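Heads up, the chain below is alone and in the form predicted on its own; it's given as structure tokens.
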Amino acid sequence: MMPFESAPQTVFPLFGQGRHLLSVSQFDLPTMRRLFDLADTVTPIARRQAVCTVLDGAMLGSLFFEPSTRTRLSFESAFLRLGGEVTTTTGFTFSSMAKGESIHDTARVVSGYSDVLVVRHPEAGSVAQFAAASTVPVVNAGDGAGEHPSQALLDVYTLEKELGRRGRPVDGCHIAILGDLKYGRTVHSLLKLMALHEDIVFTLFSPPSLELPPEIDAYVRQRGHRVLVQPSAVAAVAGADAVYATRVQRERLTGEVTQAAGGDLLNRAILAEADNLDAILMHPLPRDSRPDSFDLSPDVDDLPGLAIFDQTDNGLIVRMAIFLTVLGVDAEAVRLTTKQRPWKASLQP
């Protein structure tokens, strides 16, 4: 597998119609901007108060080489929900790469068959190979160490939103990451996105060997804002706005000492420790919740700042409103195909 630090560096161009979405450098604040500005747009449908069939007759195709439930099915909804329609396939054991096809041959083949594909690969640098041979827009949802754009995006649009409830911009809050920075393609992709705003205070803690890659941490000190490493989960924390916790890869892993990466990496206690109760928290799961799983613990989940579940519905939000970017489809036209459903499918009290 080829390491974060020797995937090939390439400019793509800015996020728009008919465009690929492979990494969160496509993105400036205008362009960002405007994507969560159509997220807002499709809420109601996201949260079933509404019906869209703005995707009628269009067809998704997932391609996820790499295990994915959350993901998969997040954009699957995503799309169904704007009226389309799906194709899937998981696994290379049921891919014709299992009988050496190479993605060039596949991803030609496979955007024959589609309007817009969502591709997961444990290579990092593999999805962009993917979409060079694709006749469709293919969008990254991730790249083995690489990039996960979405994941960034939804991770950004819920810290907006989390910030807002509390009379806070995102430009000048303090967010402390922990955990794999190494190998979490998740924290790659948010460090990038969040340079974007102004004077952010970035504070990190992770395992020896897991540190934040070199080039990244460089990127986003080169923009102004500061990083600043920690030597435990508690002096990251103390201060922070949000806190986002992530698990260690250890299907990434290739030969670490990660001897340190026991007991809880997030727990009350430290956030007790360090005076930050109330903090956001925040985790682009899957979360590790069994004991001594070096994770953010369970014993957070009642706490007034636990977002991890406001993410992952966010992340139909924000999916949505890149299918409908890359497909040329504008908030009126999501207006003029929406309409109020007759039906109710909440659990009554």
The other form holds:
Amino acid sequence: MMPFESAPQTVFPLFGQGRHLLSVSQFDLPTMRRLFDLADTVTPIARRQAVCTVLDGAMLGSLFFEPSTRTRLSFESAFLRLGGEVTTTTGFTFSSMAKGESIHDTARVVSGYSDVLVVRHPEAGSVAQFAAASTVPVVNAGDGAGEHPSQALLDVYTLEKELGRRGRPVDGCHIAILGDLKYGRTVHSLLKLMALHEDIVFTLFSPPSLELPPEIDAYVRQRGHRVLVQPSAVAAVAGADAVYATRVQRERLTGEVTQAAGGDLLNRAILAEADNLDAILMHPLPRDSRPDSFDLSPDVDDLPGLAIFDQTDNGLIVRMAIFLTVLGVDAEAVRLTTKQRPWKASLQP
Ligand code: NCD
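How about the form predicted together with N-carbamoyl-L-aspartate, since we already have the form predicted on its own?
Now the full complex is given, and it begins with the chain already shown.
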């Protein structure tokens, strides 16, 4: 695995119709608000209370050159829920990249078969390279330790809803971010997107050598937020409105001291010691459930603030809104192509 390198700091245009989605730097607050409003509109379709055909005839090409379950399935489900079709390829083994084909050639070829592409690739900056050769919009579904913009959007959407339930705005909130802050691309994108708001307090805790890259720390501080690096999970979690825990990205480690990581990163005892059992609890998932994996313990699962499955549910609707935006479809077009479903899908007791 390549050592960590940040993706080149390219400036991408604001997100919208006919645009790639490569980085959270493509959002300002109004652009994010428009996306979230559209996500609210499509919620009944995501929840299967209504059926929509607005993307009839549109084709999504889904290319995942790195492991994924929820991101791939939620992008593909999002497109299908809107009436589109999906073609998919996973892993290098089954693609022509295994025969030495360049990112450029693959991108040019597959963009001839699709109206939008979703791409995940193990190297930072590679999805932008892919987009440069594509003839259709490309959505970055994770580029190595670089960015994961759709995840950050669904994280902020979820945080806004959960804080809203408690009568609190995102501005002025305190979020603790724990775990692998060096290789965790969801963290990189989340910090940058949260920085669009006002007066956020970030408390950080990571194992030694997995600290936040300095350029992301600087990015957030320059925008007037407070970043406090803490010596323990208890210290980071104390007083936080929300706690965002992440897995150690073992597949990206290049010999850093993983021996520092054992036991739990976050569990009920830590939250109790920090007197914060009611905090909103978030995680991008997957949660590493093996013993001593240094991740979020399942012993928090019955706490009132658990939002990890709200995040995955919200992922579907935020990704639906991403596709609608890229393809220039507004809420009215969605309404005109949506009908109530005649069937029932709920599990009976
Ligand atoms: C994350 C990823 O792939 O970056 N997963 C996801 O997309 N929800 C986080 C991880 O793998 O730990």
